[in-house]
Each structure stands twice: as structure tokens, then as C-alpha cells.
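One chain is shown next in C-alpha cells, namely the form predicted alone.
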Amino acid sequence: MVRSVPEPRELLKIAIEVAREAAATAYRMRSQGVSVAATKSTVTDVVTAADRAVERQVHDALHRLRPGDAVLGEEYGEAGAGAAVRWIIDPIDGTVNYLYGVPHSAVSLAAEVDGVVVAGVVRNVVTGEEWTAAVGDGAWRDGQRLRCSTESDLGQALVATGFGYDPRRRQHQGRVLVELIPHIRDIRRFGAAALDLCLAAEGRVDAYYEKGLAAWDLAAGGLVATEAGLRVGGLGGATAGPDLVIAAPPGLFAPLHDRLADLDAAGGP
């Protein structure tokens, strides 16, 4: 018997459900004082306890919801790879944000089918604030419908963007945002790019670029950035990934598309 796959309404209350109650695992143990419990690529790449924590109830509420679904996260990797519909994880993103008491950090979790991402939240950690989309419904924050920013003036642009942990891609990054800064309104940094992603939605920020974002960084925010009116993309017609993200109002992508080809954004380490 062949498994009949949800419709995105379905698949984005099941992440809601279990997103919120992930977002408030990972609050409790923040209360409850957080210590590093491993790095990965860098020794300033942490991972604590609650990441791992949170990701193991992820998996667990999604196999009882939705046994048979393939789930990727951060901490765990793969599992049920050959699903239709695949769940993909980050626990908290912006986990050094976590670490040190700072309020951008959020759990975030979108629903991919047939390789397209269709469903997705992403939920700050301390203030609560939630971001939803479903492909073709439009993206929201707590009730409200989002719509990006209009800007399509570079040099009034307000342009988030983000860093690598590894020191050379750091410094290929600083050079490109010295190049940048000059010709744009200015820079903000939080250190979460699921937010960063959603504040874009919202127009809180004009636009947002980064290189080096990983599927669990980019699913649920890249979806509610698009479902806004934003486009979402890479280089030279390339699709949003590694090599670079941009989320732009459609006016203002070609100019910041243009100036950060110029600047070999999607270069370095």
C-alpha cells in the first residue's frame, strides 16, 4: 500500500507542535545554566548538551507522529534516508547566542517532499516569536502575514549577514563585507540565519547574505523568506546553498547579487 503524503497545511502543524515544545525543552535547560558538550569544526563551533537534547526529542515526537519519515539534523545526521516527505532539523540555531544568554536562538524545523522544502517554522528560543509558511500560503509571525521589505536602493539597504567558524573563511568574509559596507546602508549581525532569514521576511532587515549555510540553517527561514516575496538565491542563477545565500526584495537582489559577485562572496575557504 503506497503512503498517500500530506498536504503542507497538514505537515506544517505537526512541525509547529513540535518545534514549540522543542523550543521550550531547550528554554528550560537554558534556565537551568548550559555548558559545551563538544565542537565540531572549529573549538568556537559549539555544541551543548540542550542541542542534543532537543534534536533527540525532535526525532522521537516525528517518528511517533510520522514513523516512516526521513529526518536530517544537525547533531544526528540522517535518518530514514528514501522517505518522501523528510523532516530537517536545526535544535538551536545560534547555539553560541544560546551559550551566552543572548536572545537570538531558535529552533527550527521545515518539511521537505520529493526534495522540496513545502513546510516550515522556526521559533525564537527566549522571546517566543514564530515564524510559519506553507508553500503557496503565504509566511507569517504570531497571526500576522509577512511581506518583505520594497527597498531597491543598495545604498539604503539594511543587509544582514553571518560568519563562518573557520578563521580563513572568516577573513575572506570580513574583506568581502569591508568592500560591501560602504555601498549599503549598513550591516547587522545576530548569529542565527534562520532568523536572520525571518526577520528579512518581515522587513526588519532590507535583505540577508551568507556563505557556508547548511540545509537544517536555511529550510524553514529560506521558505518563510520566499513565502514574503523575497528572492532566495545563489550566484550566477545557482540555487541557495553553501556557496552563498541571498534573500532580497525582488527590486534590490540584482544590485546586492551583482556587488557580492564583484566581491567573490561565494570564494574562499
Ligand code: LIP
The other form holds:
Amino acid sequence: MVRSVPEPRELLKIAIEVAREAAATAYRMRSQGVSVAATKSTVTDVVTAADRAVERQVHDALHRLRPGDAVLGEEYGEAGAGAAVRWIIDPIDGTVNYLYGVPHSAVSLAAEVDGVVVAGVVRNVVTGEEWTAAVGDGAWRDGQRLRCSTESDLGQALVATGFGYDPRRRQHQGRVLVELIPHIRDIRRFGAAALDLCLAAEGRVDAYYEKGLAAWDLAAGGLVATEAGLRVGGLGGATAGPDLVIAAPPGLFAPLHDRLADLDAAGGP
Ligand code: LIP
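Alternate state requested, the form predicted together with ligand LIP (shown: the form predicted alone):
Below is the whole assembly, all chains and molecules, this chain first.
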């Protein structure tokens, strides 16, 4: 039987349609007031009713549009494993920002074909800024083609990062930061990995790194970053993942990588 898998552009169209509806729900629920519905890994790892409602909405929309596809979401896990197309959902990346009313959180939705991310959208829930990418078609924000920074001097680099929810991990990450910061222009901590990757994609920061990202944090923003010319990887040639994500211009990746390796940025709890 010939397996029909849509082209990346077709999957991107679906992702954009679904993400826009999801972001509208998140925005509406925020305006009505949100509170913590539960905590997860630690008392600061919160989930709101909006996280859950948005992910359910995305699940339902994808089931309607693409029955038979698999999904993996931050709040409800995986369903339909084994399908050629898998959708990866972070219903609200930057949940703490969302909870506090800081206008820096996003719906992140990506499509994988046979385990490779081929399309993705990241949409800021509050500002409506929308970053998109389909493999081989470049990275875009609101119709503007994106190119990453060309910085190659670590000492001139503005670097975004984030911290986990486990106090022991945060202490290790803080120690890494203390040793890194004298060697770079400055650090930025915005609070949403998907948006960090998109800001790096358009050169609003030169690079980004973080330990502890889940697939849903990385999938869509990682494709936007790659399609904008950033190298995205882990330590020692590893694929970007929970141990470490580094997203940097080709000329900056090695010096940032080597400094982070020396500081054991992928280590700790
Ligand atoms: C967040 C990430 C961010 C990280 C936060 C948190 P969440 O994801 O996007 O980069 O630093 O600690 O993990 O929990 O808001 O979906």
C-alpha cells in the first residue's frame, strides 16, 4: 500500500490553522484570569487550566483534520504511536510567564514525519507574533524571511538561556552561568524555550542554550532556528535534546559549545 504523507508545506498550513485557534483560546482564558491547576515535577512547575484546555483543543482539531496521526503533548503525553506523522504540542510554552501575565508565552506545534521535524509554528499568545518553518523553505515571522546573527566572537554574543524547575538543577545551572557571563556580551532569560529559539532565529539574540528541554519545547522552535541558519545541537556532536540544546550561528557554535563543555553545562542533576 502506498503511504500518503503530505508535503511539509501542507503540514505547516494545518499547524498554523490549529495553532492560531489554540492561541486565541489561551489569550481568552488569560483575559478571564488564570490560576495554578496543579504542579508537576516541583512546586514551581505549574500547569494551568489553559495549558490543559489548549492541548485538548489541539488534539481534537488534529484528530478532525488528520485522523490517524500520532500526537505527543506536554500535558497528555503520547497517543497513536507508530503513525508516520506525529504532532508535537507545547500548549503554552512559558507557562510561568503566562500565569504572571508576562506577554512572553507561546503555542508551539510541530509535525514530524518518520521522526524528523518537517514543519513547525510558534505563536506568541499575547502579541500574535508567529514564527513558521517548513524544512527547506526557510524560517519566517509574519511574512518576513529570517536570518540569524553572523556573530562569531563569544565576547560579543548576547546569549539566551533558561533554568529548570528542580532547585538542585537550578543551582548547577546558576554556577555554569556565573562562569560563562564574564566571557559573553550578556545573558537574557525570557522564560520560554520555543520563543528563545525564535528570537535567536532572527538575531534578536545571537545564541541560546539550555539543559532540560523536552521534545515539545524544542520541536517547532528548533526547526525555525535551523531554517534561519543556526546550528542546533548538543555536546560532542550529540543531537540537541534534554542533555543540552545549543543554537548558535555557525561561527559561534564551537566557542560557545567548548565553553559550555568546560563548564559541564550538560551535567548536574
Ligand atoms: C519552560 C521553558 C523554558 C525553561 C522553563 C520552562 P514551560 O517551559 O520553555 O525555556 O527555562 O524553566 O521549562 O514549563 O513553560 O512549558
